[in-house]
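The chain below stands alone and is given as structure tokens, in the form predicted on its own.
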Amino acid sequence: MALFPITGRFVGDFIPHLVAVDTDDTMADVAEKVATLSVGHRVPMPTDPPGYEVLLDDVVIPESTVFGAVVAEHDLMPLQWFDVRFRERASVAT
């Protein structure tokens, strides 16, 4: 357990966070730490709010896994950069 210091943006606002995140944080932990500075301030809140995700370098890391292993298999140094959007639903077939 170990703070370690990000820059979070959630995805449509203008402004980036300094974030501290814990390193046993899910990475639902993260997106909520980051949305919190955001969501309902420069960036409305949906009536319907899905959730959120966490992209690094644009790929969505899933919500379950924890922060320290993404720190540990991508080398990641502190300030990493980290977008947060709101979960994409999924298509409805018809």
Second form
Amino acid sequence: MALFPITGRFVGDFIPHLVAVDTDDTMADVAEKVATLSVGHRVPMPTDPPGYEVLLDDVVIPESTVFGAVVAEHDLMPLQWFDVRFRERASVAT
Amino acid sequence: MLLNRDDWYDTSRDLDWTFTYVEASDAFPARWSGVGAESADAWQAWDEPFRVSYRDYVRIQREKESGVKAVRSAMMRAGVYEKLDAGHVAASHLHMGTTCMVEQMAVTMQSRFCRFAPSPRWRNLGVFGMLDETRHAQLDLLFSHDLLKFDPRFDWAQKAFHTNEWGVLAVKNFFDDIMLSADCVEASLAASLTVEHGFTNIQFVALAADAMAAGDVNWSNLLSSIQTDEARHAQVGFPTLAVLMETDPARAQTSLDVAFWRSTRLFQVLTGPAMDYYTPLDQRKMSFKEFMLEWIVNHHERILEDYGLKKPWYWDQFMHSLENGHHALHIGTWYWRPTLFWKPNAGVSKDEREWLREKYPTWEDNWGVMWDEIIKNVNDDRIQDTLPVTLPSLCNLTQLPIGSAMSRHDLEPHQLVYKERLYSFDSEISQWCFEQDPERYAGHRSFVDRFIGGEILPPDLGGALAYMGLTPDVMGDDAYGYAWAKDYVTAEAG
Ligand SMILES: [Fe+2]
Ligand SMILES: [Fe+2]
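Could you please show the structure of the form predicted together with the partner chain, as a counterpart to the form predicted on its own just displayed?
Full complex below, order starting with the chain above.
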């Protein structure tokens, strides 16, 4: 359990934020921490919110993955860039 | 018989010594002069177009000073300042806080020219440059001191560079680099040629015109008076470039390309919001982009062509940034307004928005949608949702927020590891600048680096504001108390 600073960008916002993530956080927690800085502030919340997903280098990380495991697996350094976006439902809808 | 200036001028400015007791390279170290022994002779060809003697200089400067003084006392008597528009006043706070100390830094740069420049002609001209810059710093202080009784923000003319306010750190970082730390050759390309001869026109010509339209005759007059000096002493950049094209053209290209991008970024925050958002709509002369294209871009292209240089490789990205960068810095500074020492005008009432759409066809999709969300929060009485709770990520080159170089549609990571540290950049161009000379930039700690390094306590936004030296009497807030947002209430109800 330790705080780890990341560069968190919510897709659609113009600016990424400095976000303190805990190594015990799941990707769902990380998504929430990043999204809460943009959604409802500069990015509108959709009427039927689809939930969020986290991406590292354009690859979605499963929601239950623990942040510390991602850091260890990719040997990440502080301020690593993560993207968070509204969950893409195109594949579910078809 | 008294000699004419032309009879003695060349002899006097070419006065130089041949060293016998010390090595020339000890008296003029390459790291100060910017010139290695191998090319020392080439610099004897350095020639300046301004044939100015000390006697002429004093006479002309004296006239300028009495002109500024006459306007100053007339305007103070007429109580002009009290009648100025709040949006316009913010532009003068921003200018004084971020520029006054840069003028003082320029004194140091010019004094380096006086002592270490690789040609006696250049050293001679440095004396006048040094006196010019002393005058500019003192004029800014005088102007600000006169107005201190109306607003404590004018204290920032002197105070700003002794604080850690993030915008000031970005300005300081750039001028520390090109004025205080650069050798004479580098300083003259980056500071004299790029900034003073090019970019200061935005501050000193465009802003002066806007200030005049806004009725701020005193400030407008001060800016114009300073500009007459800049236009002269900035000329040292041209002979420097001419010699460098003979000795090291690759260095000239890289130096100018780096300086041009860094200047662009800085003026996007120093002047972009002031021109396109703070200046009252009916008083705007040109958009920031129009002014940049006419006064900076054409001019820079011409210089490059005249001296046989190429356009920077990043030209298309630069043009795209002209369309976007200052809008990003405006919405960013407005949103993070408690971190400013001036009160920004949102400048997005319906009429103003119409103007923005006309000047910038992509404005609605790139920026308007985010302002809509802000407007909704303002009108629903959720001001707290229009205020920051954390820091934006910052660029390790420009020290400006990541995302403030282009639009939200272009935003992507630019990060690299250098000596076991991860550096972040606001664009591919800023990363390229860093890569040209990593040691020049590495090791500097941005505001974000200091925050995560535990230097800012408590580690929250309140701690950050205290670290920046922002006190309630100067802290930024919306210039008009959100009155502009009412436009949208009526529309929705109707
Ligand atoms: Fe100056
Ligand atoms: Fe200058």
